[in-house]
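Here we start with a single chain on its own, the form predicted on its own, put down as structure tokens.
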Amino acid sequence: MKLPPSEWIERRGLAALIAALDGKARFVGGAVRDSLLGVTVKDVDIATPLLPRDVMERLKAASIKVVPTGIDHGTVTAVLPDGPVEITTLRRDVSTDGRRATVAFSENWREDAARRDFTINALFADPETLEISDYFGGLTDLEQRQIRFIGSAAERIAEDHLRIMRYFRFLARFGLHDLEPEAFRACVEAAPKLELLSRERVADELLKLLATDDPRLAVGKMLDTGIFDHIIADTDELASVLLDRLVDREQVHAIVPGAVRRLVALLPKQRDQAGAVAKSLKLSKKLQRAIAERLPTLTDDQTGPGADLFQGENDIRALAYRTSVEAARDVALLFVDDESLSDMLSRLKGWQSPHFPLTGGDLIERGLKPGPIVARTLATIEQAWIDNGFPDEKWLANYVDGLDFTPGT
């Protein structure tokens, strides 16, 4: 079987790559499963049996750029016009603890298969034949979208306990069958590891798995055995309801998959307890925040959706203009009732955060004594603003010449 024609192979600066390694190499990966099943390829990575420093002189030769991006592990890095292209030199493990692995360099081409975690991801491709390399069924796999393990489920886990996740990324990917009962089984038995990875790495696979298109039968299958508790301690009660309403709402909206919305899904609904699964997770402050602007301060007994958790905002603009546009659409779709929700997303739709037009220097002018009072003032008349839909400069200049602005008030 061979590659199929695609739009990555003629990418600028790869045939100049492929020459200078001579033959020996091949694609690897993502970018020949993915060109099999028709999908966008968006990295290329090409194996070689060369060792890491031959390849970067070979390339340094051809006036391409290589950074030694991972050199002790084999993998370099060349960097060309339409994007970076990984060239790692074939392995084989040496040992392996669950977290990282210890390799050494190979020319065998059926052993660096054999390391790989999944069948459909230890596909070869011949960059001059397109002719493809398959030593474990990989294309059978691919052709009935199963995700299978390469040999024992079991020992490719204990190579490194983040398959577990990627399995279930996979699943979520690309599956389109039940899961396969030995990987599955052996995901479940080996959860409790995923607690021993560094959270950054958790974190990452996590927020790639809630970014595919549905990763609701793969999170459901998480959460039912307790996967998840060895990856989020604290979740919703309901979190498996509301993740799939939430896709459904996206879906029905043509909403694109947001991988932070999904995870407020899976949160708890209370701010202090999301941070703190957020902050175990280490995610950035940036994402930390993102979550905090995604869970509006619900009331008491609000444990559903319902347009009501706007009270005191009167308006999701005002969230927008508080937050951001994405955040108010998102906590439109997480927690407003279907009957309001059309509404609210189309209050959204085109709308352009407006600028508050006063400053404090403008109230001082008016007469107003500087100090904190031009804060408080200031915010005062923002939020009479903000209440009254964003109205024009002459509704706000009239609102500002009713107030009181006496000298040492």
Second form
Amino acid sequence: MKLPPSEWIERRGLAALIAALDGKARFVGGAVRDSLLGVTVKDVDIATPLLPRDVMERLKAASIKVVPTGIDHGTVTAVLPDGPVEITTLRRDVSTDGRRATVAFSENWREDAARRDFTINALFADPETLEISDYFGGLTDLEQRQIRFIGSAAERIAEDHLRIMRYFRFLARFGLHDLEPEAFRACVEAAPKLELLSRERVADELLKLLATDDPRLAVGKMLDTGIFDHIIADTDELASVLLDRLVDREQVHAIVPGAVRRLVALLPKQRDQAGAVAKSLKLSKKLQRAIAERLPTLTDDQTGPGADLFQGENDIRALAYRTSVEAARDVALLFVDDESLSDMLSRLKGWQSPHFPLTGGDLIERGLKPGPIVARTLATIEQAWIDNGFPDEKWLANYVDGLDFTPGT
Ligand code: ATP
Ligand code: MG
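Structure of the form predicted together with adenosine-5'-triphosphate (ATP), given the form predicted on its own:
Every component of the complex follows; first up is the chain already shown.
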């Protein structure tokens, strides 16, 4: 079996890189798997029996920029014009504790394949002949869309608990969802161990799972079996229903998958509670804010699916103005009822948040006394302007004319 011709193999500088490694290199992991599936390849990973320092020297001698990104555990990164390429020395595990592995370098391809997680992730391809080496039946599993651990699922999960989450991610991406009972049981049983992992690793993997085209079945299984409770402490009672509806709507309206949007479907809808979960996952400030923006007006007594979020005077553009068009669109996808959804999406499509043209200086010029009153008045006018659907400057001028700025008021 050979790797099918793929665009990424022609990436600039890749041939020179392989030449610098004297042919002692094979493509591995996602690039091989995804090429075989005909899916676009993002990162290219290379495995080599050469030691990391040797790799560094060879690349430098060939004038290829190289960064020792994880040199202690065997990885250096070549910086090529079309993106980075990770080059990792063949390894074998010396000891593992479920969280991190101590590794030894190796010259044996099979040994290196054996420490990878799933058979479909342990395929190598020779850069010159494109011949595939498949030590554990990965090609058959790929064809049958089976996510299969290499060796005993329970043992492999005990070595690295994150593999539970990786299992469901690859299941979501490629699996037919006829799970191997043994692997599934091993995941469920070891799930409490996910709590021992660094939150960063867990969060990173969670977002990758939620970014897959259709995570519904995989996440549904994780929710049903309680695995999810060991990832995030607090989920919405209706998590699964909301996620299902959300992904349906994304598909109907051709909206690209969004991990944060899906995460909000799963989180409790009370802002504080959702915020606490986001914090406990050590999400970046930016992501924490993105989550908060997608839980706009729900308060303590408004938990639940939030179907009545936008009624009466609430306009989706007002929310977009206060947050962003993307956040408002996500709120609509997540919470509004079916009848209102299309209308809201079309009100947002191609719409750009207008600029509020009035300043405090304008108000002072018109006789308002400088002081805290200026900001307060400005905010009141801005709110009226939003409530009236962002009318033009003439409207604003009229509105301001109607205000009484005489001292003492
Ligand atoms: P993608 O990058 O498309 O998500 P990938 O298969 O390249 O998929 P990576 O996380 O980039 O996944 O890892 C690259 C390869 O390293 C995997 O294909 C797998 O062989 C191996 N690998 C990564 N993480 C683990 C792990 N926790 N346990 C065992 N092997 C792993
Ligand atoms: Mg990868």
